[in-house]
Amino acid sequence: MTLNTEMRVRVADIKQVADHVKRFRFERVDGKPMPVFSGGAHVVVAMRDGAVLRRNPYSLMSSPEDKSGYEISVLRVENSRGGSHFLHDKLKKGDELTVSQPVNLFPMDQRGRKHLFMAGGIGITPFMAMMDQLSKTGEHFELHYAVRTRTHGAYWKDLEQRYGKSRVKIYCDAENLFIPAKAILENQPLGTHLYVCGPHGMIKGVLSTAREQGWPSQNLHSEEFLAPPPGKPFNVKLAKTNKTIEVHSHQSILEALEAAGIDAPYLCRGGACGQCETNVVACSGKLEHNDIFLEPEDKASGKKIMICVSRISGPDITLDL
């Protein structure tokens, strides 16, 4: 279950904004205003794809001041588990679906004297709302945005025009232009906060560089929603109800529980928030931790698992559910 109320929305607009990237605008079916959100927030979009119900998190990229609708941008991924293909290939203007109320696991730190954003690819989306919010309050920010090619990069022209090339720097892999993270990070005023969103390797590299330069951990912020990887099927035994449920190869534990009509908590569905952390009672196999939330010692203990992205290699696991 989500910890907030879901809303029925209608697809008000769909626009191709770059190679393999589409923007979707949702407005409430009942005509009411959208709940307020802050830059960095996301929603979970529920998509009925035939017999399968898919729930994926997407960052809100529209202006936080726009209560008439929410906008997300989605990259069509070739090896997608189905969510991006559904949105790109099946969803049409006028269709209805369900979204959660917004949750912010990637908020801006209001103590920051300057906000430094580094984005890679579709990782630009949370920064769109952040920059809109900061521009209206007159706060200092700077964006460094890496794209694979100019046609693959969404919104870079619009961002340059709106905020100016002094605050928006574009880097293109195809042109051998890469973000000089080390040089940028060592030339920031005291009180700057760093925010990184993009591919895993980029996030890891930028944060590692910042730590090597002595950036305090409280000034470092990142967001990455992970997709549950496939694996061999296994059974989940629920200690409190004595039920046994099969988790299929391309299914997360959370998805298997939901398909069986069992309500389980979640917020991000991407291994980042900790809401679905579950105690392991027993496991006849090896835990495969795919989250970025649990500490190394928690993963090594074998007593905890994030059911939205992690699984096991083995026949069965018993959970405290």
The other form holds:
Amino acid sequence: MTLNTEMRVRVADIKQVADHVKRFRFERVDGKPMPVFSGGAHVVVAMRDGAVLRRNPYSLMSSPEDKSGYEISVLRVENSRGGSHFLHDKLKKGDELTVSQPVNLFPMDQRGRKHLFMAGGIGITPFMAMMDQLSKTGEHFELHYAVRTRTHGAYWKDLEQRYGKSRVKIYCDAENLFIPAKAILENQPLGTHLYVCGPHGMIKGVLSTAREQGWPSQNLHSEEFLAPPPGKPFNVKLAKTNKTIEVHSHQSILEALEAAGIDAPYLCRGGACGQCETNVVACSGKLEHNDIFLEPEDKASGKKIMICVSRISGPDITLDL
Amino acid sequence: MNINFKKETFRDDYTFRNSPEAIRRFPFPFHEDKYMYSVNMEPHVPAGPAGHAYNNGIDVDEHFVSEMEDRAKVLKEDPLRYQALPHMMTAQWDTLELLMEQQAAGYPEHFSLTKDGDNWHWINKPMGIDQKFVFGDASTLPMEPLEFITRQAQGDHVIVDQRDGNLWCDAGMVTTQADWSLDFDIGMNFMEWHGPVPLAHNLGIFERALKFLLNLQQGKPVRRLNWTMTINPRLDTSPENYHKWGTDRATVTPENVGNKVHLRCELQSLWRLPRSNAILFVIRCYLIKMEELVTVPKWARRFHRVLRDLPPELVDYKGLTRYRPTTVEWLSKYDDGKPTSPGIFPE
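Please give the other form, namely the form predicted together with its partner chain, since only the form predicted on its own has been shown so far.
The next block holds the full complex; its first chain is the one shown before.
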């Protein structure tokens, strides 16, 4: 028996908070309180866009204790698969959507003596909820936030005001200011935990700097939701039910299965959590692994695939489903 | 539902008994006529016939008051049965909220919780407790939040922290355990504390269970049943007190099986906690005497078959070696060889 705990919500407010960034506030249609959550959690937002049902993960940025509603911020991506365009261009106040229960794949380490945050662009969102939570329990944190221009960066003014310039540092590309990761990481007290969220290159760079300086891997945390990249269409054969389903260019395997009415397990839909790991029975093409969950040896084995973001180049793949 | 709380003991004179209603609601752990380890987890949603232990998320029954008295005695002798590492304070508050809300929602005649912002008011009528406090401010409670609430909730409670792709046993209240020790296991990870379990490791059970639990979702608790056997209705079968109960296992005779030998079932429920992202692991112990168990013919037949055919490694690990033959012999009188219906509930 599967338990459906998704929540029907109404768009209570939409606000343009920076260039290409809008904030959306959701409140429950049934008037019940939202569950409280932990900083770093995300929800999967299900949107009915014409004939297509889109499901995208977004970090929660509102106060974790605020049970009256959830807020997310969304960057309008140029080569969007459709989710950010739908939210920015079509969704209106009063419209209804469905959100999942909060899931946290980017939790804070409760043992941390100090929490050091590094955000790039829209990667700021999970840290807003984390800082709200930490400020209530009086814990030690510091934010380094890189924005492209002052008008691109959402929330930097609010954050400076709320937490003070000693805890919130802003770096603006347009002013030739970049996060001096090396200098910051060199000067942290014992027991500091580092959290990075932003573009792929930034996460990679900051984490490798930290590793070079001998930071223990347990103290390094990052989150990155990968959108399933497009590719050529191919067929998925399901070994157990003997069905064949076509995966279109701009669809993930998971989305193609769902469109065909097949329930497959998922949590993050971004290649991070491991929930949708599926065994490969046969593959007549090359597996294109796009997740950050599988170990390199699993990827090389050709026996496993994360169907939320990975696909193949070739005619068909047979899955143990 | 009004519960008639019993006055009884789980030590010395052992006056513990199940009423006929309590027998019918017992979470019998065998869904078929044999037993082997499996990742037997299912969604923890209300289930079973009216009155069954599965009806509420946190179950309260006729033994509540006496169990809490027994817990207080254990703690008085050994305060280390309650421990919480310093980083678990947020998870302590999460647990307090969950247990208060569940008990108040399931049993409004006996418990109530009112909230005015962070000013909370908790009433536990069966134990005569009326406490106003500020949620999040431990100085407004007579003791730490986890200790406060688990002195008022049946079953053992362990909070596991989630980090580094593992689960860590970092806080708990453990006084009704089947021979394991919180004081020994505190700070261990999931793989370490399951180290002693035989067979299951080779089956890959713990890897799968860990993977499953790491993705346990808020609002979707899960449950599983575990079991062992206990001689005399003793809740506190701890390693610390082994000298008090270990020798009981040599006292079983064909004459006293029905009264002395108990099936001990653990209803384990696991809950993702909202603020801390930790997991609350509730291990609720139910005891039933053989003479009570055989009043349900399906269970009598099935338990006879399970116990008779149990793999030797499990007989050893569960400590049943000395009294199993006597018990199987006694149970055989209640097994007429007829087929049993699927599932755990009485017919």
